[in-house]
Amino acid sequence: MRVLIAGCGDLGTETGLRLAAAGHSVVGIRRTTTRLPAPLIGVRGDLAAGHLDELPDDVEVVIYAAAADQRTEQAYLGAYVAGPRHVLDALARVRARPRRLLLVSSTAVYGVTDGSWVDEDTPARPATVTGEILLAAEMAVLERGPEPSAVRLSGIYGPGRTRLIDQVRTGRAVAPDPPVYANRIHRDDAADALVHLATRREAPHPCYLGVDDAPVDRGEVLRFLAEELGLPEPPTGPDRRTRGGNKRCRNDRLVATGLTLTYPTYREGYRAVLAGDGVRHP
């Protein structure tokens, strides 16, 4: 099967490598194709601007995994609204007829701030402009894409993503009081989820929440990391974040497809990060 991955950063590259290891031919779009590891086949392209080299005409599955390089309205519009349109237009020009399209989106489309539970049936009411753009991108893909599905990932962590660990190590971590619930998924599990949804026979549902099994108070994670590092517990204080909300996301629909998470909770995942497991792709 020929798979096109539009946006080969860390997550897109890892997804491509896993697909290739399973025997699939993987084409990856990236501005600098020399940074793509073998056996991925590079196609040079600027997704937001629409400057793409010619794509193969035998693509069967498209995974759109690009991310905005800034948290600005313009960057989000380019990455999530213009980018998918440019990819689908480029495929149409070579008369490619992919049968499936996965869009990597975000749980930021839910503007929930009261710690309540969220699943795919929860109305998506973004609380930010960037969340509104993500939701608009999903709607556009659902209208146009073949077997389209939006995979709403939560906070990705894993190799090279050590923000919370760094906060604990440097003494800057503050456990929010009152508690604030957050959701996360290890990079490897996010990649496995995309591979799984791209390759299973059954058509995907239009939406999945890509989170682990344990939505948890962020303070609990910080205290766990402090214990693992042999450091004092972080102090408590008001939540100082300016984004992220306060919600608990369910992954029942994704797990029901047969996906098994390698890191079902933050404990297994962060222990792997602390042990230096995995590779961060440039």
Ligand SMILES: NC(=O)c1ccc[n+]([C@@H]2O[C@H](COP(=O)([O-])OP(=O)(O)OC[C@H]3O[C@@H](n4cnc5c(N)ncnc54)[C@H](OP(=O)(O)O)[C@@H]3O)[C@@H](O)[C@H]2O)c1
Second form
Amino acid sequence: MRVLIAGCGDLGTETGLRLAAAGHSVVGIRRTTTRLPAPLIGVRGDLAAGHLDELPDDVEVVIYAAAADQRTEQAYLGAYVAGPRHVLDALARVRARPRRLLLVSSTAVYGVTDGSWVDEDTPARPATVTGEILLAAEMAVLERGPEPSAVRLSGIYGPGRTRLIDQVRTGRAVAPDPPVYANRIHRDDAADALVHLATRREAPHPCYLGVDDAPVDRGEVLRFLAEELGLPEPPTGPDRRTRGGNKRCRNDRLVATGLTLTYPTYREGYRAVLAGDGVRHP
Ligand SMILES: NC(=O)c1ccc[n+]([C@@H]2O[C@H](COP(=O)([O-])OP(=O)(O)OC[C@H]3O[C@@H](n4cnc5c(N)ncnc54)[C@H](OP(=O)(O)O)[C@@H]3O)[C@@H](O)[C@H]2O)c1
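Now that the form predicted on its own has been shown, please provide the structure of the form predicted together with the named molecule.
Complete assembly follows, chain above in first position.
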């Protein structure tokens, strides 16, 4: 099967390599195609501007995984709203008829700040403009896509994505008091989820939360990392973040599709990161 990954960065490349290892032909769109490893086939293009080289006409599944370059309204509109439209237009021009479209979205569409539980049935009421744009992007894709699905990922961590580890190492980490619930997913589990949803026979549900099994207080993760690194426990203090909310996301719907997480909690995942497993794709 031919799979098109639009916005083929760290997550897209890992997803593409896993699909290729399973025997699929993978085409990746990005502006700097020289960064794509074999056997991924690069197509140069600017998704936001709609300047795309010709796409193959036999694409069966599209995975849209571009990330906005900046946290501005304009960058988000380009990457998440205009980009998917340009890809579908470009596929229509070559008369390709993909049968499935997965949009990588974000749990930022939920503006929940009271630590309550969230699942796909929780009304999405974004607290930020960028969250609103992501939600608009989802709606556009759901209207237009064949077998469309929005996969709402929480914070991705993994090889080379070491923000929390760096905070602990440099003594900048502060465990929030009162506690703040955060959700995460290891990059490789996010890639496995996309491979699974792209390749399983059943049409995907229009929406999945892509998170691990363990929404936890961020302080718990910081204390765990400090212990693993043999460093003192981070101090507690008021939450200094300006975004990210305070919520506990459930992954029941995704897990019910038969997906098995390699890193069901931050413990397995961060131990692998600390052990240096895997590489971050440029
Ligand atoms: N980071 C998180 O914690 C998080 C959380 C929730 C959801 N997500 C979502 O997860 C997805 C993948 O994230 P990631 O970590 O793999 O990001 P990434 O490594 O930054 O990859 C995104 C890729 O998109 C490409 N891109 C950006 N703008 C483009 C444009 N105008 N035209 C063509 N390509 C463009 C970039 O390649 P070029 O520069 O070569 O064009 C880049 O390699 C994104 O949809 C992101 O919103 C991320």
